[in-house]
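So this first bit is one chain, no partners, the form predicted on its own, shown in structure tokens.
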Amino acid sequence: MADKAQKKELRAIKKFNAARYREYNKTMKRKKVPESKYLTRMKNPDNIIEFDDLRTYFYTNVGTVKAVDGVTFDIPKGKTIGVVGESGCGKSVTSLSVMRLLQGPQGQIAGGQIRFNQQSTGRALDLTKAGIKEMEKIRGNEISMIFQEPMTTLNPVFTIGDQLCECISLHNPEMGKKAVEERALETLKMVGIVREGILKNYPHELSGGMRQRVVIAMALSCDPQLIIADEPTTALDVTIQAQILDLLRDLKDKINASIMLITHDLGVVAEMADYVVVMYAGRIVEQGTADEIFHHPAHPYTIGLMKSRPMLNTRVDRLYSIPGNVPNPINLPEHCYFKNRCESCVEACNGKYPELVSLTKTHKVSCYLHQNKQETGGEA
């Protein structure tokens, strides 16, 4: 009887997914999308990106994975936003949604908006509805991404010069071959690589730090408005890590860009970020300025992350770790997702998922411990 019910459920899931795949393929086949479909207005013209109730789902054979489920936050011009949380909380999927690089038809943006303030044209675009041709103009040109692992980001069978010059020539078709190479060398100098012969090298001939610098050079080659840095210092030693962070900070100021910094390292966030967004199980549980998050953390999850850090001049037998595991992203409960791991749980936590409330104009938290502390007239 149980097997029959399970088979029926699986058939229903496959039928639902097939409908979503057909809709996705139909959308992707559109050759030209009218501007009226994706033109929008920014809520605040001082923002470069506005996430508004973004929902990104993966339709699998065992159910719908709600990787990002109702995320709302802004990235102001010229500022650095740090996005933190455990593995699988939706950080990288949020960034891939901006770039529209989700692996479809399984991965799709199911709802919400990503409003982009395009400085070159003075328009505001909803990236969730923009056509592929429009996104190809934006990717790498106005919004660029530094991916997690430089060895897998760079193609092993092409030289550094081939890959870097391709990016520049694609977005600047009027430039000749010599001008493109000069721009590539100029960009490499910006990231501290002065050896011209590197253009003829293959990725495996470079150290991890050098490869990461090349990846950053590719991301900055067209002077983007927004740089998405997804774990830019992963697998690098602390000396190279410090150099990369200093490099990103200096380059951001030089080209007046904004940075969306995704990392597990709270030390990196404390050093780099102006604002911090804490994610858990596809939702934002807390957000605020770096000072508010590090000196006045409000959500038990954020407090747990802070306690998990090794501290100087403090001797402990064992580092603190948050008990339990992240919940299964399929069929998530109606109540707070952190409830079963929380050490400060109250009776209200058994109810519906807590709303995001404002503690100050910039500090928001989604927790029943603070539902009655909301600042009157508080804004994001």
Given for the second form:
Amino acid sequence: MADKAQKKELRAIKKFNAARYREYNKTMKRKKVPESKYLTRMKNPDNIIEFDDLRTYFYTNVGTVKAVDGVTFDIPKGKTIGVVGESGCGKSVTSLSVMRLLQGPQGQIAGGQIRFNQQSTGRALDLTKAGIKEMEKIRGNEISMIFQEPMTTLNPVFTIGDQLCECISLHNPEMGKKAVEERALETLKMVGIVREGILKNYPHELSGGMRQRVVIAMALSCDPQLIIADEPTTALDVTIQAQILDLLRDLKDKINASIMLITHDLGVVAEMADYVVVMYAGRIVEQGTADEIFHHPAHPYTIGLMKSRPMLNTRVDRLYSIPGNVPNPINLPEHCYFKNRCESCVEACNGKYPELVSLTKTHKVSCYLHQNKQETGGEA
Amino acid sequence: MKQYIIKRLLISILVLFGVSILLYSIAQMVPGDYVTNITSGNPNITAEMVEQMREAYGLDTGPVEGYFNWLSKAIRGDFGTSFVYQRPVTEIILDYMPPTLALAGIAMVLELLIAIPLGILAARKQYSVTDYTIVAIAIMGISLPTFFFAAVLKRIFAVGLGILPISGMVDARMDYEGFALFLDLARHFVLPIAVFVITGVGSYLRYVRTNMLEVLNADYVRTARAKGLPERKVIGKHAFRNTLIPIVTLVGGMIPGLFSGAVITEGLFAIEGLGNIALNAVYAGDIPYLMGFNMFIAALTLLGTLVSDILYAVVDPRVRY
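Cool, the form predicted on its own is there; where's the form predicted together with the partner chain?
Let us now look at the entire complex, which starts with that chain.
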């Protein structure tokens, strides 16, 4: 009997998904969308990106995975935002949503807005609704991305020069072949590669650090306004890591871009970020300036993260780790997702998911421990 | 590179020796040799005559001596005289090669021309109606028995509609020349090629589709999209160059197939090609022809792998010899 019910449920999911896929194929794959459909207004003209209640779902055969479920935060111009969280908490999906690079039709943006302040035209675009053609103009040009795995992000069968020049000439069609090549060499110099004949090298002829530099050069080649760095240093060893981070920081100032830095390495965030967003199971649990998050963490999850990083000059027998695992992303509970792993649960935690409350102007947290502190404005 | 090729060729010679021993023992082990086949059931033939004939055909020596006799001549390029045709084996192979080459060659080019674009299309639209349709047709093609499908096609196009000849290579009642002869040949080749392509294209298509799916999920394809490249270029340039790498192996493996031909298809359509003759040689126990033909195919197989290994280096910069 139970088997039958299960089968029925699976069939219902399939039917539901098929409807989503159809809708996706009809609307999201459209090449051109009338401008009125995606033009919006920025809440604050000093922001480069505003996420507004972004929901990105994956419609899988066993149910809907709410990878990103109602995420709201801003990226101001010229600042670095660190997005932190465990694996599978929706950091990367958030960034892929901006670029509209989700693996469709399973993964789709189900709701919310991503408002992009396009400097070149002075318009504000809702990236969740823009047509493919519009996105192609933005990708790699105004918003560029640095991926996690330098070993696999470059195409093995084309030369570095080919892949780098391709990006430059695509977004600057007026440039001649010579100019494009010069520009490519210039960006490579910017990331610290001055090797003779580098443009004729294939990716496999370079080391991991070099490749990541090439990937960064590719991201910078068109002077983007926003660089999304999805764990740019995870695959690299520590010395290279420091170099790459220094590089990113220098470059950010040089071309005055914003950076959305996605990482699970708190050390990297502390070093780089102006603002920090902490995500857990597809939602933001806490956000604030780097100082607030690191020195006055409010959410038990953030506190746990802070405790679980190794510290110099302190002796511990064993590194702290947050007990338990990230909950199954299908059929998430009604209550706070962190409840089962939390050490400071209160009565209210059994209720519905806590609202985001502001502790200060910039510091927000979604936890019942702080629910009544809002009025008093007290600090955690 | 040059050194690598020379090394490979030397190894190939060793392999060919092994292959020849294996082939000769199998050919000898087949029950009923050529003499038994042509004499059995004939009451006028005495045991003495059989002995004499065995001696004449060189079948009286036993497998080991027979093999070395064959080998000593083969090394000098003499593959002996076919029992059935009473002509040198090399001459027969050269004579019957053109129809086989035409049939298999055209069919294979068509197969690649169909399999690659459709495989890519199916992969791009995975789980869509297009994908399911293409894959379903491919599987239908793979599972169609050649002889049955050939019969159906003959029934429809030759008997029913009467627009194509039923079998053979030229119209026996006419005496065409020049372009008219070519047209007549072409008409006779339509059905065999159709059978060849439809039953064979499916496996290549599925191979291309699987590879393309793998490549489409690769990080560098995502990078290409993140650069802002239009989808046409992402697929046509970045993804396609990478699917070419496994496809090259396929092409190398196709080379021997060009000459061995489709034994069954040729037989069904009475096309006088190498495949058809090889089949008859097996029935008759024609050891010299079988040895010559099989060694030829073995050499081509080795050549095919060598060619695909060299092509690897051409399409994949990571491979260097």
